[in-house]
Structures are given as C-alpha cells and as structure tokens.
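Presented as structure tokens, the chain that follows is alone, the form predicted on its own.
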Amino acid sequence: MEKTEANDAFLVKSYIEGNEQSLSILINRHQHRIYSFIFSKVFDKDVAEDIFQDTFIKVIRTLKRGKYNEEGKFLPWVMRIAHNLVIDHFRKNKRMPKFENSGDFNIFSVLCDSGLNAEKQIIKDQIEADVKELIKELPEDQLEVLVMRIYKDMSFKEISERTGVSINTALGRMRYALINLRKVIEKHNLVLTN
C-alpha cells in the first residue's frame, strides 16, 4: 500500500509538471474502486458515471490550480471529493434535505434522525465517523464538556460537578465547541447533511 502511496503521490507531481499521462495512470489505477464506490451509494449506473466524470473534473482543476497538498494521499482525497459529489447529488435531488447552517448550528442534530433509509444511514455512519475525528482538534477542555454532554448525555450540572467549574463555565465551553467545530468543519471543507 505504502509503494502505491507512493507512485501515487510520484504521478500527481509527474501531472502538475505537464505529463497529461500520469493522470491517466492514476486514472486506470483507482477507476474501479472510486467507480464502485459511487455506485454503492446512488445505485444508478448513469448518475454513478456522471458524479466520477465529476469527481475527476474536480480533480483536474484543483491540481491545475496548485491546490492539491495532500502528501501522498491522492486516493483518500478522491474518495472525498467523490463522497462529498454523492452527498451533493443527494441534495440537489431533494432525496436528503440539507442541514441549514443557521446560527444555532448543531452539528449533532445531524447524527440525531433515527428514520433512516439505507441511503442516509451509510451517510451519517461516514458522518459519524467524520465528526469523531473532527472533535479531536478541539481544546481538551472544550472537547471534554462535549463529550459529556453529546456522548454520554450528561446534564450541563452533572458536567460541571464531574468537571469542578461553574454551570456556566460549563454552557461557555459547550458553546465555543459548537464555535470552533464549525470552524474546523470549514478548515477542511467538508459537507455535513441530515
């Protein structure tokens, strides 16, 4: 896997630098598994083909535009682009309503739907997951009251005797969790839906 990552990360600079092969290469390479990826989430032959002519357009002008810094990673970020693409086909198709960013954004609401079809289910477990990692660029105080509060469903009371500070304190930390994980969502341009 690592030479891969490597060869990977070998033909992307061999693209940027003109080499239109390389790209074709990477292309063939990882065709299958970006295709079949797609595929197991809209389940159409047309729009699977469609959202992976996508994708690759995508990838073509954020490498053309010197964007691309994801160290030998090319694959996962494909997957990306390609999961976020699905997520917007599902939006634009009024099949998953869209998460209005709102000023009390709860980015946790999102993870709350317990009628789910198969199709919105894969999409919040990748939500899930994505949050779970997100969460970690949190202070540890911050991230500490949040966890509590949206894992173990605890009481912002019950946080602030586990924690030794003031209810406030307490709803303060909440609320720059809530701040700060909306900004860490942006940092790395994801796309969060219900």
Second form
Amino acid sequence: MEKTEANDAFLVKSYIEGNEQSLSILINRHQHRIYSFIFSKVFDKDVAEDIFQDTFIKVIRTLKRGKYNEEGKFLPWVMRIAHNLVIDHFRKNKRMPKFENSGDFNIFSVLCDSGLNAEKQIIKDQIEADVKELIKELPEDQLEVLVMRIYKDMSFKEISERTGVSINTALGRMRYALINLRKVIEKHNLVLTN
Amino acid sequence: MAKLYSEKKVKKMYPKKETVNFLLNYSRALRISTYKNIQFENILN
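Return the form predicted together with its partner chain of this protein as a structure block, the form predicted on its own having already been given.
Next comes the full complex, this chain leading.
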C-alpha cells in the first residue's frame, strides 16, 4: 500500500512535469476501482462511462493547472471527484426525470391513454342507448324526476320546485324509479356493464 | 468455512478503451498558459 501511494505521488509529479505516460499508468492502475465505484451508484454502463470520463477530465485540468495539493492521496482524491459527479448526475436527473425503455420494463405499462378504446366506447354508447329506452317504461312521474336528476343534473330542491312536489316526494319517486328500473333489467335479463 | 454456491465469476468492470484513449489524447492536447495570473486553456489538436 505504502509503495503504491508513493508510486502514485511520483507519477502525479512526473505527469505535472510533462510526462504524459504517467497519466496512462495512473488511469490503467485505478480505472477498475473508479469505474466500478461509479457503476455501483448509477447502474448504467453508458452513464458510468460518461462520469468516468468527466472525472478524469477534471483530474487532468486540475493537475495541468498546478492546483493539485493532495500529495500521496491520488486515488481518494479521484474517488471524491467521481463521487461528486455522481451526485451531480442524480441532481440533474431529479430536476429532469426521464424514463428509458430498458430491459423488461415498459414505460407504457405506467403511462396510458385514459380514454376508452374504440370497442369500449361503442359498448358504452350502446348501454346508454339501451338505458334510455328502458327508462321509457317507467311511470311518468318517476321518469320525470329521474331525467331531471341524472340527465339534467338538477338538485332535488330544484326538482321539487319544478314539479311542484315536496323534496321528500321527489326523493321517493327517484327511489322507486331506480327500483323499477332494476326490476325491468332483471325481467329482461339484461347485462348493462362495460 | 462457508461454501461458495455461486459458480459465476464476478466480472471485473473496466471503462471502454475508447474512453481511456480519449482521455490520454485530451491530456496530450491540453495546454495551460498563464498570463498575468490568468490561466488560459488551449486544446491543441
């Protein structure tokens, strides 16, 4: 360990003095640890590759500018840079989350068109038409209340004012309208579900 | 001693050769020149 650290320090010094070969040795010596570290955080080879590259670009620029001052601690210094870039990566993705179709995960299992498909829309239209026909079998007073409540979206207070009966009577007519409608549906053995 | 049931060898992970070559070329191309305490970066390609 001592020897490696000494060697790193020597190579860094030699690189700063202009020996490009030293950088090659440093990268080859530590690439596995640094790359594995990055990959263990991001779990994406391409992203790991990018962060690895950015890490060493920072290393090269700092060394060439003569701003490196952590003698003998080359690897922890590079790991710290990689760590910060990984954090930057996650911060950037948090601001701009993205979904990628990779492997067995399909984005369309999460996102979907909330509207009905053509077949379901036809069935829905058919059911609504059937119900409109069925309610015609109801007695006139019940039909009137049901239409006002369901189709015209009126409140029972408005219905009572319009028909000239009490709210309780309107409520009762609505109740009987629904009971009778169920009876008609049962009698005809109708299935009114989508 | 605990048995190792996994027969899979853990594959060592390395960056692509292209990435390493890019870094070495970048390093060779980068020159820092200083003028009155201001540092300028030049990519000489």
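Only the largest set of C-alpha atoms that superpose within 1.5 Å between the two forms is called the rigid core. Positions refer to the first chain, counted from 1. As the structure is a prediction and not an experimental result, all values here were calculated from the model.
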request  = Answer yes if the CA of N180 moves 2 Å or more between these two forms after aligning the rigid core, and no otherwise.
outcome  = yes
(message) Taking 2 Å as the cut-off, check whether the CA of L171 shifts that much or more between these two forms after a rigid core fit.
(response) yes
